[in-house]
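Single chain ahead, written as structure tokens, the form predicted alone.
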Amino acid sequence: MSADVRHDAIVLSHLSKSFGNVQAVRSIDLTIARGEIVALLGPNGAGKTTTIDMILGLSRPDTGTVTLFGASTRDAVQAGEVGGMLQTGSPPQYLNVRELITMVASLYPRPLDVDKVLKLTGTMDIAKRSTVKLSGGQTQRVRFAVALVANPDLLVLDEPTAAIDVEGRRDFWNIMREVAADGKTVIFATHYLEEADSYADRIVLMARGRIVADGPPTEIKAKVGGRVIRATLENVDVAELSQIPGVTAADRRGEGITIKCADGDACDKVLRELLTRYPGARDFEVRGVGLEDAFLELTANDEDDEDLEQGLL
């Protein structure tokens, strides 16, 4: 089987999964087109990893279906159309990195060249190193190489940059953009919100086993609305700032203040009031609500939270 361009990459229909009395995923529907880069976000217990496990065929849904390129998960995986990178597990022992990548490549019908993968994933310099002598960041790179060498049309990545430093994360996403430019579909779960904001075409936000928002990063942030004002302002109490009409929240970090407003009109009024009351205020910055603010508001606890156990993904 080869991936058919007439089919979407991923179709989840009424997908549910429970562990005992805990509903980890609650009848979600999701369609991801070929070539999309999609970030799957949510707090611990949202259902992200459980969803990824079902997409990869590592866990069977209680109800609903998973379709990859118009076929079952099993058929798509067996055909080499799917590459997975999990956040747990260690590479096999008694092999060096090159031997591991070469062995994995031999299992698939149309693998990428091993040297190309080693270079692309930044693992060429550790190609002769034993898999038991890798740092956390190096292990993540090797996991990515294992997923990539199969030359899959779909890459499913669970916390792909965990244990990788800031520079390494930037390099990883530069590589990922290069990979995605070839038309591959990428879905990844991450706790690094800035990665989702910077690199995803689309964000799927989960909470309590459900999808609570789905769209481009700009759309997700717009759902919350509001504006944020930052400025340098000394010797003014936060409680005093909170009393200004239009201010919904105020905070202070040293000489810097952060004020949240409900919308653009309120923000304009607050700015004028700040300049009138505090002529010594300076270094003003006004921006829209960030992804972190949207994340916190859209995934806020509700009455269903008692049905989920903290830490279950």
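Numbering follows the first chain given and starts at 1. Here the rigid core means the biggest group of C-alpha atoms that line up within 1.5 Å when the two forms are laid on top of each other. All values reported here derive from a predicted model rather than from experimental measurement. First, how it differs from the form predicted together with its partner chain.
- Once the rigid core is overlaid between the two forms, residue 252 counts among the residues whose Cα shifts by 2 Å or more.
- Residue 215 is not among the residues whose C-alpha shifts by 2 Å or more between the two forms once the rigid core is aligned; its shift stays under 2 Å.
- Superposition of the larger rigid part on its C-alpha atoms leaves the smaller part rotated by 82 degrees between the two forms.
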Second form
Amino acid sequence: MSADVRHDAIVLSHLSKSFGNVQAVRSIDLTIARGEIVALLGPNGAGKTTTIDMILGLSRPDTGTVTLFGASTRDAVQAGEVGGMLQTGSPPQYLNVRELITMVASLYPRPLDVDKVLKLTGTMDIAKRSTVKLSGGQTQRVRFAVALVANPDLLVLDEPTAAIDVEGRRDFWNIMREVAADGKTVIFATHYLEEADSYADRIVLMARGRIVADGPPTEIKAKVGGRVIRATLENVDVAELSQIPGVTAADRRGEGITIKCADGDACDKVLRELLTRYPGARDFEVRGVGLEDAFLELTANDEDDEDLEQGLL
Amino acid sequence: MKHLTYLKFEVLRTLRNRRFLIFSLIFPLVLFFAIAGPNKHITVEGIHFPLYYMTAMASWGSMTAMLSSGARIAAERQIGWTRQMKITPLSTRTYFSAKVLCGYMMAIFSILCLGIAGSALGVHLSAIEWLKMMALLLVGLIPFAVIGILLGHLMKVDSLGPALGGVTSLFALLGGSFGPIFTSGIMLNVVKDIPSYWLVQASQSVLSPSGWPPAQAWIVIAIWTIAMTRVAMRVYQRDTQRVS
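For comparison with the form predicted alone, would you give the structure of this protein in the form predicted together with its partner chain?
Below: every chain and molecule of the assembly, starting with the one above.
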């Protein structure tokens, strides 16, 4: 049974989920077309994992529906159209890596060749090793292999690179791209803007249970990729600072100045210019705006969001 | 069966679990040789003592195998593997069935090992008697398959060992695996409502020629199975809905 090409891969409609008093996901609507690679980006507690659990049928929505390839989650999962990497899900004991992958492959109607997956994920050299004798990075590769061997039309990955270093992260995404090249749909959760920017062709920004922005990476990056420079500098006019190219906002309190710029590149230029113009400037501190702050800015004018103003979360 | 490869690996995992093998195979054997060995020429009320003790240990060993097979789900829950399995086409029913089948496999191993040990001490049973004992034991084990799965969903790995040990010992003790503790009175009627009592009776059906169990046995087994299945299903549903 192959998924109908006419249907979108994922359609979420009015999806909500609460845990006690905490509204983890608040009536979100989202449609993901076949073949899209979408990043679900947001700070911790944004509702990413809850959304993913509902997409996979691991958690039942309070309201709203999940449709995968035009069918229910249950049907899509049973037809082997869905594969996933959850935040938890360590391989079980008493199997070696090859046996584990073979076992998982046997559950799916159209699995990839086990050898191919072992090669692809760099687990061939540990194929005979017991699943409990793996390092953190190796475990992550094995979990990745578990998701890949299913050869699903939709791959759902919940913070797949959380436990691996930068180099491993690049390897991971190179493999993912290769696998997804034949039209797979991929949705992954992350709290790294860089990761979302580099590997997704669409970013859905979530915060406090809502989708607060949705668009191509360039667009989202412009919204949330800002940098803040702080420094000590006496007797400077704020208006002068604001005129430095790349500065989006400037402020001064006593001897401390705060300058905002759109992204990392702009920030570098502003810093150089600042040093040239004001050799007396010192105590530099540069930081990213951060997703949480960026979100607050994005929703600052959201007047119907009462409980945010009241700080209920 | 659709998922033969899956079942094959589940069996493999069961056989590689050394602790599981020790508790369901080795312990009953050791106890059997320790107790029945020195008494191998003794006959109590016309029953050859090693035969009596072999049937007692068969009930204990097979029950341990069955309970701990389901209870191993606790470990898979703890590492999040059950959630991973839920997003594969493997149905929950098949996942549980595989655990029960592995439990039965180990239970049969346990009984066979004791059979061999028994013959070493001069126990003799006809093929018919063996079949009868085995068949009745397999029926008597049904509630324990469900209780095992229930434990697997109630317990954390840390508390599983003591809980499993406690539950098994209590059932074995009350049921009479280590010898009957009540032979008359109100407590006998109480323990007759416990499935392990009938498991022991099933095992000891070969001790007397008339030994088919009474209707009460089937009723107790059925009621425990249904009740425990209900509880297990409720616990399973609660467990499936993630609370965080």
